[in-house]
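As structure tokens, one chain now follows by itself in the form predicted on its own.
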Amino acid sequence: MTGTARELLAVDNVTKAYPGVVANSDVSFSISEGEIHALLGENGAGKSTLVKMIYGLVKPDSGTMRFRGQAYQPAEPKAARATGVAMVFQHFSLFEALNVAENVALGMESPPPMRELSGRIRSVSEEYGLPLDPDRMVGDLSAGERQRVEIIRCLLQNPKLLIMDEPTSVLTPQEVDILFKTLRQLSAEGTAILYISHKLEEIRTLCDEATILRRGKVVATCTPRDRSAREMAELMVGATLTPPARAALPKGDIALQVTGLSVASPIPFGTSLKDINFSVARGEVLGIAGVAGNGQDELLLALSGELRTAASTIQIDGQPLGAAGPNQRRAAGLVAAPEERLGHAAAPDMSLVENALLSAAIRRKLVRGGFIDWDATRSFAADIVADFDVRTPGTHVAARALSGGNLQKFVVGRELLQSPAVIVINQPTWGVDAAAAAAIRQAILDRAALGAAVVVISQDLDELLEIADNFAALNEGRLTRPRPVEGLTIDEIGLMMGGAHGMEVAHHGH
């Protein structure tokens, strides 16, 4: 970066709060023309909210922005695009049944005639080294090619600032190389790029500057190539983490044994699981970390029985249940709470009573001789509400009427109150305020103390270090060897999450 580059975007003291959480608190940073600027931080650090404000999807509560020295407050994305800001989202918004050119046209304010547009797509894709045929159906494209459609759609607007959210999470290494070459070319031509990624080595290779957010505040700025991935991981996480003192529990027998679990993802653009091995004893909490999209949802599905595998791959108390469905696994003692509350963990339009029945019918014996015992079900729902401090007018209300945090308490409580032998939870305190999060974590620890084997999948490292005995990380569908949390450094955690599978080899050498 030369000292002569002009400031393009300045964000000054921007704050945005939602009920129960301050997403951005007094955030300031600036980007110069042609600069590739990284935005780093854990999940929930406030990155998405910040870029949504820059792109006009969210309005700041306070603070100001300037674009080329002029006041900038886009009321909607259309205004942001008109100013010269373009964004490529992590989740593509493309129609599979249309071709590339038709998809590009849909993203433009006033598209030219199709033939002219196809010509422009061809020339831009050649100019920026992004091979793309305007006539191909989007449904036939790889994830990397779909991303090119989004990028070219942006480039046709001649943006001054291109925002990219987790752009390499779905790309092959070869596609990443193509993308980086394109981004460097854009940067050389004066286009600034705001780049969100969890992959620290990538950021060291590509980015000129980095702004690091933690819990909604800017905690550091740095030049990535002058820092190691470890140093940046420490800045992101805050190296002052001290796990709370916990009673060391005598571990019981192995309650959950997973051996050679490999299974294709049923989710479009999901991550298949590759040879996963671990065991969890009664009284043990295994924390599994990882950046979103590395196989967390698939692992929960495979453990809950929604995704089936060979019988011997998953054993619950010695019973081979890999081929069994959720009901058989529940009967054997396994309960599960997925990340997606509305629609997966709970049926939105059903009452809390009905939702209590859905997952607890077997373990709480709420159905007898084919008839639902509604009195028992109502009293179970009332117990969950009381024990987990679920704020609701009553158990008759629909699940969707509860706030996210209260529904989360209900869903977790419903599983924990079934006297389980094995508990699997994905993102137990996702979107829950600090007090409620502490209560949920304590409830999980209490269940472990009663002899349950617990698997907590979470993107919140503080949470895992607080409640887990052992720690492993998911990266691209592979799981690192679980290691005791005690003595684990932030460096090692960052490297495990970033996919440094070489760490395994290093540790076997001891």
Given for the second form:
Amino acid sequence: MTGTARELLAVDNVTKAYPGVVANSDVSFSISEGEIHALLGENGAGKSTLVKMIYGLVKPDSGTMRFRGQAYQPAEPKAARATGVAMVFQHFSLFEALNVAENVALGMESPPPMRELSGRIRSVSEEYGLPLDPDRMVGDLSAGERQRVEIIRCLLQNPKLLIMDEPTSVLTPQEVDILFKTLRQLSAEGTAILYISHKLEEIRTLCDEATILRRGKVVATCTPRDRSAREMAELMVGATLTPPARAALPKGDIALQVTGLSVASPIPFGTSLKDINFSVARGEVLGIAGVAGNGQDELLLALSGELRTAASTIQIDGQPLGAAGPNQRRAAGLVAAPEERLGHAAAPDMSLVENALLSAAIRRKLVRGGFIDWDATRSFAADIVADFDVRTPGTHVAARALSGGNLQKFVVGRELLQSPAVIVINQPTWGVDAAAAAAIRQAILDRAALGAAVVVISQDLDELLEIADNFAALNEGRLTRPRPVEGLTIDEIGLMMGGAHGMEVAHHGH
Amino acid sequence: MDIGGINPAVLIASLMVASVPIILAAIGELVVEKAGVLNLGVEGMMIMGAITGFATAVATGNPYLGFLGGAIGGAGLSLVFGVLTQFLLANQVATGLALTLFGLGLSSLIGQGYVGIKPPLTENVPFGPLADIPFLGTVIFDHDWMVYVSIGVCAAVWAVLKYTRLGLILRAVGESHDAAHALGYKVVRIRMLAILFGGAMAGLGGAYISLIRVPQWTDGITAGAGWIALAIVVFASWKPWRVLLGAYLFGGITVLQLNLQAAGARIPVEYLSMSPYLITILVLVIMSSGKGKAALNAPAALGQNFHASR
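Moving from the form predicted on its own, what structure would you give for the form predicted in complex with its partner chain?
Now the complete complex, all chains and molecules, led by this one.
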């Protein structure tokens, strides 16, 4: 599709301010019919606010929008859907305890009777190569399948414009290929797609045009195919980026040894771990990939000590600590940073100082004879804020008040500054913008260089390939044998991650 | 055909009557919890229904208007809960508990002048010769209207939750209010309506106690029926037919222990009167020893307040 096609949606000088922040200021861009248009920008650049206005969830303070030449002011999502705008959300807007057909029905204005709807879900999903069983519970589906539910829900309403907010962050490479085929097919049929992502290589392969936002303003528009990923990244950030430096270091003794770890999941709809074996040496970074829901959370719980097993399954520096709780493991040198920041890594309503104390009391000796050494705790919290560039008015504010990226920096920094022997991190840079992500990765590598054994669990493959020495993948609770990152191809990685769950077959019909 | 001095037909018939208040209150609370709201004020709403229903019936001389008054009284008190939790975002557990205490006190105040008065009589449904069928006649065709209404409400709630779009939206709101909001559903409005329905049902159950079960007004007349109703919703895993089953089981044990006492069973009375509550606790423990919330079928957003930020 090229720019010669008819204009579908035009956004003209739209501004939206929240107390204290201007989310969008004088944003203008347009999309033609059938165009795949990328919206690029860091966290907090205003992408989400912009698409929420297009989808009718948020009203602009000023500015106008036109849809096929008509004035377009959706008061609510219903109106947007009626006009032909559909949206696939970043955090899935799905109901786990309802089945696929019910979930689809909830997103439609006047759904047909359930039996007819099931038939239509089957036929549309086959047509676009995204097979789905309408009767399955959404809670039992993989992330890729859940996304299909969202896409099918949109497609059943024949949208003219499909908005996709970071659709590939939870998919395997094969699933990404399938999604892109579907999107290209849609585009060829005349549906325009507004595609939000910070994965620049994807945007280069998929998108026709790109609008780049920085701090709520449009800073550039470009044709992604003609630009390098680096150029676009620098436009996004507004500064030059340096990739993390890492020196090839000799590895030390084995610091973390996991043998035959099998444990049932304590999480509803969770995945049990099945016979997991690996070891990490001092100075080594082991990257563990896998699509969400394949045992990542459980592995973190088992390593941190929240989930206990037989003593011999987990050895830290040679001590069998599989049956020990988190505090004993911390004392032995293992620190862990879980994925869920509010409520798991940090207590939302407690201050940063108190949160710093909660995990660092043992290793930093912040408690003496049952009394808290507040001075030392405050200075430790201040160190984290300074070293990891946490943007906060002070260490007295509640964890809840920090933005996701800033809290992530704080949580990761808190663990890394405890001079640990073993570090376990789940999703270290999830939801963090490019510059902060680079800083967190660098800090992890620095710790490894100082002799820590590091386990990074992440769904971001580029991140793992960038910082890991060895690479393994979790698939339905099983871990593949770790392999050196050097020489791994993306296809091999995809196979390690369990492929695309056998669904590529469906595209052969086309 | 008496067994140990107890006639089974009479036993079943009386357990059906004994269960009506619990069924009504529990089915209302089930709808509220399906919408993701935990209203622990059932006891308070029941007793408000009991006194407003009683007062209305005495004032008008019409028991049916009395039931209507009871429903309105219960719904009125639930409106307080709804405004506090849905608009002012007060904690649901604390507000619910306070609602019970408030309801107990307010009903006692209103009821000052009604002690010792007899309410107008509610007639049984005239089934004519059907009531003379042996056994079945006593069990099925010899009751007042409300017994059939309570079963009908269970059936209606089941059908609405399972087959209608309204039920689907209600369940969706209780499952994930954020997702429902993102799809454009009015979370607060839907929850308010569910809370009002729950209040009306609890009020109806309370009115049944003061107008038919007892029938007169005394302070604290509901005697913990609201708490039993709350337990039965969990016992029933949020399924309407199981609410009916649970309420009958519970009503059965209550009636049985009364009959056993009357028949002179040689067990201390105290054991018999605590047995229904013990069994409720036991059942709840067994049910929740499964695989957590998923096994219990609990609405995922139960008890969480919703605020549409941005």
